[in-house]
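Coming up is one lone chain in structure tokens, specifically the form predicted on its own.
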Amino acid sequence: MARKGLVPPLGKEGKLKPLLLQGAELKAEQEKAKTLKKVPMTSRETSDLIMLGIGAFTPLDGFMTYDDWKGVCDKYLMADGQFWPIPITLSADKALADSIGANEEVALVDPSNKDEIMGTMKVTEKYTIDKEHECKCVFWTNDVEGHPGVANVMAQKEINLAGPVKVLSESFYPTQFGEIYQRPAEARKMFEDKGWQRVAALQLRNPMHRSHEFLAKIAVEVSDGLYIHQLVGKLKPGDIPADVRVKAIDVLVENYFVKDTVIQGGYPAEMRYAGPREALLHATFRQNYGCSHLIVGRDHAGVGDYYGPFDAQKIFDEIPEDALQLRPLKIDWTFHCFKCGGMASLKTCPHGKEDRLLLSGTMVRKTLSEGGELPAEFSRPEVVKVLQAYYGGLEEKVEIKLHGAATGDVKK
């Protein structure tokens, strides 16, 4: 029997669990927070707290305990048996951690934004972790020099703090990104208002080139609508900022998609570049947003050559069958084939590498950052114009290195 309505949020209750306070409750907690011991957060921890606040990390109620951390690393399972693919943790230096008593409430602050109090937490547990074990499980590598996600974990403070949180702020996201910034409840309402039930999400941290467009249109063909859901949190140097991506995607959707088949949205998480594990995280919170499917193409959420081009697809076959109701849309390596006369994939094109133009966001960034021209088959002219204006205005250039997934020098 076909499901009616959107997929339910993750968890036994099947309801969103936003932890962001409002009204009188928010004001009272803000006043109390001023009297509490302050715990500074990294940008990743801050963005995770906001994801908890808006309900994107339903059914989590705070930062993970040791048993949660260990279970998620080793088996994708929290202590209560709930599926979760990546640890959501908070760290503090030893001196600060030692000063916090059992079940003491603390204020969580963002040092990058004038120590804004972002939330409060009741500290129920303090523990140490094997950082290398987390990196090996989550990132499949311990390369602290080359992998930005590994570097972030290894730079964490000595002690992890666990406990339920109350979230007091969404930082600059609502004002800076306006309607693009969406909470899960808002996205669900938009889908319901359009009568959508089968919704495919396209994860983005780059502007859309022709390969992204091809994937997106495949998804539109087999669903009620497409949710172009891009990250507006912190990226690594050389990645294109969110406001530029929004402009580039706007001109693409306006000129090349059927009206009312696409919604563009943004979420406040920070990239971990965890490849397959991050694909599972993207699927997990997309289910909370109301999406029934996630497009998983080549090298999803990857960096460098740490993952095979389709490892992020294979990992969905390794988790428990009932872990997620959202399903991956697994799409093969796509490219422009000159003999076929258009976009194709390894499943549909019989021709050789010499006939193909491989497309990647890394190649787009490298070419345009160096003042080069992109072939018409690579990106729509309206998109290129937006990106050229951005790169032309940069005072400081960042060197962008190509890797196997960008050049095609990898085996399937």
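Small disclaimer: the values here were computed from a predicted structure and weren't measured. Residue numbers count along the first chain shown, from 1. By rigid core we mean the largest C-alpha set that fits within 1.5 Å across both forms. First, how it differs from the form predicted together with another copy of the chain.
- Superposition of the core reveals a Cα shift of less than 2 Å for A28 between the two forms.
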Given for the second form:
There are 2 protein chains.
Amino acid sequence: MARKGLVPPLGKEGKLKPLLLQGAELKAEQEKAKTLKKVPMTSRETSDLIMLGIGAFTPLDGFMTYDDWKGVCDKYLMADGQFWPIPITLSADKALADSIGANEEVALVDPSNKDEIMGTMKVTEKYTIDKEHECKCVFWTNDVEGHPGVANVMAQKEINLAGPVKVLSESFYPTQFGEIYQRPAEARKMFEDKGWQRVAALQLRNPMHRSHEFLAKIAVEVSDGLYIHQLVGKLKPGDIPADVRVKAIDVLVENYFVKDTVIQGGYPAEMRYAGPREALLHATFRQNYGCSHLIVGRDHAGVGDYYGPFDAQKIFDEIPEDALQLRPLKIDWTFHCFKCGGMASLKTCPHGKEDRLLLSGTMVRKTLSEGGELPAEFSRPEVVKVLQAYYGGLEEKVEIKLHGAATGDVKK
Amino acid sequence: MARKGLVPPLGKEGKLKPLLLQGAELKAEQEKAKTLKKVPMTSRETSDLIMLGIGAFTPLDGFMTYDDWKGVCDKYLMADGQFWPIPITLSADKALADSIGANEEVALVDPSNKDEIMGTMKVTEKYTIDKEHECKCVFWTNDVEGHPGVANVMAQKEINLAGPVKVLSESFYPTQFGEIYQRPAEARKMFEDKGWQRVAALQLRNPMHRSHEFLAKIAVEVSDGLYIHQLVGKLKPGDIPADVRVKAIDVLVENYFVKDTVIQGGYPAEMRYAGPREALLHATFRQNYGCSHLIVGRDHAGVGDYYGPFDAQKIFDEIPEDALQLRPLKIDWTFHCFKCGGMASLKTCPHGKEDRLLLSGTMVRKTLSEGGELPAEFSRPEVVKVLQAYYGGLEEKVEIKLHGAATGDVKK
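Could you present the same protein in the form predicted together with another copy of the chain, rather than the form predicted on its own shown above?
So here's everything in the complex, that chain up top.
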């Protein structure tokens, strides 16, 4: 009765399409790339390229053409009819773009990491876009001052370059994150080895307090296993570095979850803060990772007040019916309620604000940085210890190694 | 992306097929029935007839033929290829059966209720069955001493009568249970009025303690609404009467659930204690009621040790893929865990027995009948009050009206 096996990757072929070269092919392409014109990438473009490399963006074969860009903005559809929720594009300044001939191959480099050659691209198309149109479609706003995703798009160079890519490097991710850094094929293998078919993904970019544990446990109850899938790409200043989060999640899983019901992994993308559209992107690449469900809570991938708290849930009802096999697991706002005598959500707790334990992010950070305790109803003591050590800088072992992350700035 | 509307009823036509006559047609059939040969029914047969009457057993049109019986026993399939999990048959003693001619119409009467004429049937087939084969298939045992379902089948009369029925009465259910007694069309209307599409059913034949509340709330989190659907047919001696359970559920829902997320209803069937096969029957008629999910917990519809605790979950993976659109919501054994600091299941709590609050049924009954309190982690105080009143006979308002139920016997 149930589907046998994991959900298939996106696309007509139904199999992963990693664009990362291996072995001799990689060596040859690396040699060739040294001779090519260099196109510098932003950190978002770099992380998108790595997502293409590992097959997380299957079935894309490179950066999008104008028709793909337009179709994705306007109706979630690539030119060939494939569903895709957010433009994956590469831009270059006009002088550089003008110097590139038709079908010329270029080297894609990461200027934040000594111009490492990350990949090559055959430039099949050069085009300009209406950036404000993209922002309106993707971010629902043109507020360049307030919205970091809009600011990024508006800061893109004048010309978009499209074409198929070959990926040559995964940057620092494999060495820095070790086992936590997982490619879709590896995640699928782990799920299959555990006999999982229904796998729920928990998108995470913050430490797990009890409200996240509660979301996660609802997912465990109704599926075969949970994939706690952290963003380990670039963060906002003040966000907690990935290795601290990993450690905090490790102690939580070890002490409060049943063995073999949870796998923790990381993926190399960065946040766009596109709220509903980004929830769809999170769902899209989670299906490629083999997840049948994505937990979508309150204000998923949001920033500021640009989206309603449940817009990221509603958008799943607006995309074409056959767009995704992954289904959203929509959960309301969660908290501890003293009258309920446990964790609850707005959907299951009928009591008042005064019965609920609600702490602001500012208060949590202040308490932790002063070495104070958080209530056991808010956070597990084992998790608090890890966070206190980070905030207080008390524990030498918690090294802040995350590439480019500010370590001292704990303000929002 | 999601299905629009409620799940359809079973059967090719996709619509409810209630066999209960109304108005002039009913009057005429009642008059005619008085002239027909009387076939007495057991309480199980009577409640099955009412389930046919209200459309809960759509698309059946009466009691099963030999080919239906055989196909359902052996492979869950009626002669016409329709999925069905448990034989719905009527038996008569040989002398009576012999006296009935081919295609003769008979009156079906309820001897436990002054021979009320419950329906008529055109007898299209008379046949004998291998009762032990039915028991082996349906109950997985032939233990006539220990298994109440087996005892019932083995006590059936020699000859099965098959044919289409017309239903003339719903017995005492509408008057005794009022709004709680709901026909599938009424339940569907209520769900639609609330805008529900994903409706989870909680099968219940006992009062709701916190472990049931927890199951129910997981279901609420992942669906549009919960249908607490109680069996109000015949019980085992010692079971708590339906009106007490209804009251205990009312106070629970009122105090611990969000308004408009729960509907409480009752259905007129009785337990067969067929464990896994009965879980499928519960799923089958719940789809007719409009439910997209059925919560299947530990030892669903079981008795004694005849079934493994999760056999009723596993069987959903063994029936044909297209048998049901309703899906089981499989949940492990639930309890309060002091280390988790809340309700949990064996799937989400990694702690030991000593951390969990586990009370035996005997201890719960003893405490309640002595007017004692149950721990708040086991049962809500409002629910305890209702049960104390019933057990202690302290509250005049709790009238024990349930048809045929023993009121004094609280042993298992």
